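Single chain ahead, by itself, as structure tokens, in the form predicted alone.
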Amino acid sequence: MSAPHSFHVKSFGCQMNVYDGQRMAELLEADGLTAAADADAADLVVLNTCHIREKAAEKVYSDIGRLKREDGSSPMIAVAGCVAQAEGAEIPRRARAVDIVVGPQAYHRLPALVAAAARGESAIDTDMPAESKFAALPGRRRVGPSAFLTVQEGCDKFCTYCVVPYTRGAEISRPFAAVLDEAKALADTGAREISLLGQNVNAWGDGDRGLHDLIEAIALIPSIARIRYTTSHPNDMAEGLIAAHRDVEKLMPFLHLPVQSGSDRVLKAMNRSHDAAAYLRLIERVRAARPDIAISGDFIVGFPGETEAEFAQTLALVEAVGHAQAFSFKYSPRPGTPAATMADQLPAAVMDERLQRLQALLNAQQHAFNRASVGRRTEVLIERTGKLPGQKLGKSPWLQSVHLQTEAAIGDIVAVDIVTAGPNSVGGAEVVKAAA
């Protein structure tokens, strides 16, 4: 196989995968390859995979099949990410078109693996080396107005349904200085907003420093106007981080804090290490620090053994919190996790019906949050152009999608009155400054 000259990276799943995909693209460009607009135009296609859901893993194999071209040829194919880590050498055995397999802790070696594959050699690397991959990555290239920055990886929580500890490894935090340097580099490329990422991002620490110290330091970068972080674990929501929502103006009033269930028995079976009452008390403390904060969460319905009464406790918790956004899923058994072998696996029809009821409630709460925004004056970070002439799309501080007519440039932050509200977005009218 000849060495590729162009590449395309397709990322599935979480925001950390999006970040990893961007970094792989930067690696390949630094190695002399050119980014292609789509897979059809690329000599090398990187499928950056997610292993959280069963369908997401199966989708990878479907995508591999679709990469075969009309003349019978295929590009060089690399499978990266968590499916690569979980299945390793099984992937090319199951899909012979795959040339490279690389896990999420080894993707800094991607250019060497590409070269090995071009020579016809084995190109599988699912090691979890002790040294950080981040030091081997190239400098950041130009990004959009909002940029992701991974600060923490891995998980030590071992929730019984989750594969992350096995595919991403133990919790590790990047050094304070390295993260701050990357934040400054992102600012230099035009980023106005930085979202700090981690499997348990609020577990980040470097010596005596916690995530709130990192947020305070990034807030001192003049051109960075907004800071966000995700995903958090309730057990790592330290007092300093709660206080940062009150004290750091650039920290946006939005918190994604997964709870998964409102049933204490289910939470214990999940190994979540908190109960529903403790979660609700935590939400109260956060809202006391920042009354206008928008709360987002994650929910799993149909965990093994979940009764109708226990599902009703989840609905009650959702009612008590009131969400601006949320993600909800049917339980998906993942091979190798303790929950996959638990008794009382629920029928799909039961999970489907419960998910529909939960999503109806969550969607109603999101729509209500958006309607409550009408009449509010706020600032919107312009991120891209819309479908209509003169239309731009951006985000409010509460992570709402906002559409408006404006001549502002991408990356500008404009004052906006929220004038309409839909289920998934709001409409704004730019505040026109009075002539001097």
The other form holds:
Amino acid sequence: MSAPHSFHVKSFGCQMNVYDGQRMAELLEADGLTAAADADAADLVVLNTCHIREKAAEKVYSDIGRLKREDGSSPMIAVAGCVAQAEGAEIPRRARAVDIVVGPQAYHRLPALVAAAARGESAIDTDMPAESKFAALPGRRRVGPSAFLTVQEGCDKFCTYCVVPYTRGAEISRPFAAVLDEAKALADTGAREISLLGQNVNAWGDGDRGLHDLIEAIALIPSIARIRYTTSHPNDMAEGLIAAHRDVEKLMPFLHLPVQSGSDRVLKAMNRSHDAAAYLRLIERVRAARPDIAISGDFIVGFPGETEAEFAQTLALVEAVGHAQAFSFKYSPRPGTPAATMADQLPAAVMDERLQRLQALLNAQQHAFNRASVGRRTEVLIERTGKLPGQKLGKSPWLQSVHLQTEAAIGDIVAVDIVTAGPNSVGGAEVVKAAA
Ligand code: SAH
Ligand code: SF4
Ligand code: F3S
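Form predicted alone already given; the form predicted in complex with ligand SAH follows:
The next block holds the full complex; its first chain is the one shown before.
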């Protein structure tokens, strides 16, 4: 196979994978390759995969099949991300078209792997090297008005259903100075909003510093107007971080704080190490600091042994919290995790039915949150153009999608009255400044 000149990166899964995909693209460009418009036009296709649920993990194999071209040829294919880490050398055995396998902690070595594959050598790297990949990555290029920045990676929590501790490795925090430098570099490329990412982002620390110190430091960068962070774990929600929601104006009033279940028995079996009451108390404290904060979460239905009464406790917790948005999933047994071999795996039909009921409730809460915001005067960060002439799409401080008519440019922040509410977005009217 000859050395590729162009590439295309396709990312699945969480925001950290999106970030990793951008970093791999920057790395390949620094190595002299050019970005192709799509997979069909690329000599090298990187599938940046997710292993969190069975469906996500299986998707990679159908995607590999689809990369085959009409003349029977296929591009150089690299499988990156969490499936690469979990399945390693098994991937090219199962899908012979795959040339490169690279795990999430080794992707700074991608150019060397591409060169090896071009020479016809084996190119599999699922090491979790002691050196940080971040130090080996090139500078940031323009990524749009809202930028992701990984500050913490890996997980030591070992929830019994979850593959992340195995695919991403142990918890590490990037140094304060390195993160701040990257935030400034992103600001220089035109970013207005920075979302700090980590599997347990609120566990970030460097010496005495906690996540709120990092947020305060980034808030001092003049052109950065908005700061967000995700995903947080209830047990790492420090007092200082809660206070930052009251004190740091640029920290947006939004908190994604997964709880997974409202049943203490299930939470214990999940190894979540907090109960439902502790979660509700935490939400109360956060709301005391920032009354208008939008709460988001993740839920799993049909964990092994979950009874109807235990599921009803999840519905009750959802009622008690009142979400602005949330993600909910059917439990998916993952190879190598303790829950996969627990007794009482539930039938798919039971999970389907519970998921429908939970999603109906969460959707109703999201719609209610959107309706309650009608009449608010707020600010919208313009992120892209809409489908209608003159229409732009952006985000409210509460992470609602807002559509509006405006002449404002991508990256501008405009004053808006929220005037309509749908289930998944709200409509805004730009506040016209009175003529002087
Ligand atoms: N570190 C984050 C996110 C982990 S993955 C956290 O702890 O919140 C994102 C979500 O996927 C999880 O919050 C959980 O709701 C869901 N998830 C993880 N493993 C799963 C599994 N085996 N089956 C179904 N959903 C799962
Ligand atoms: Fe997975 Fe739990 Fe870690 Fe989140 S905290 S990444 S759900 S093991
Ligand atoms: Fe998926 Fe890995 Fe993210 S399993 S959710 S891509 S950490």
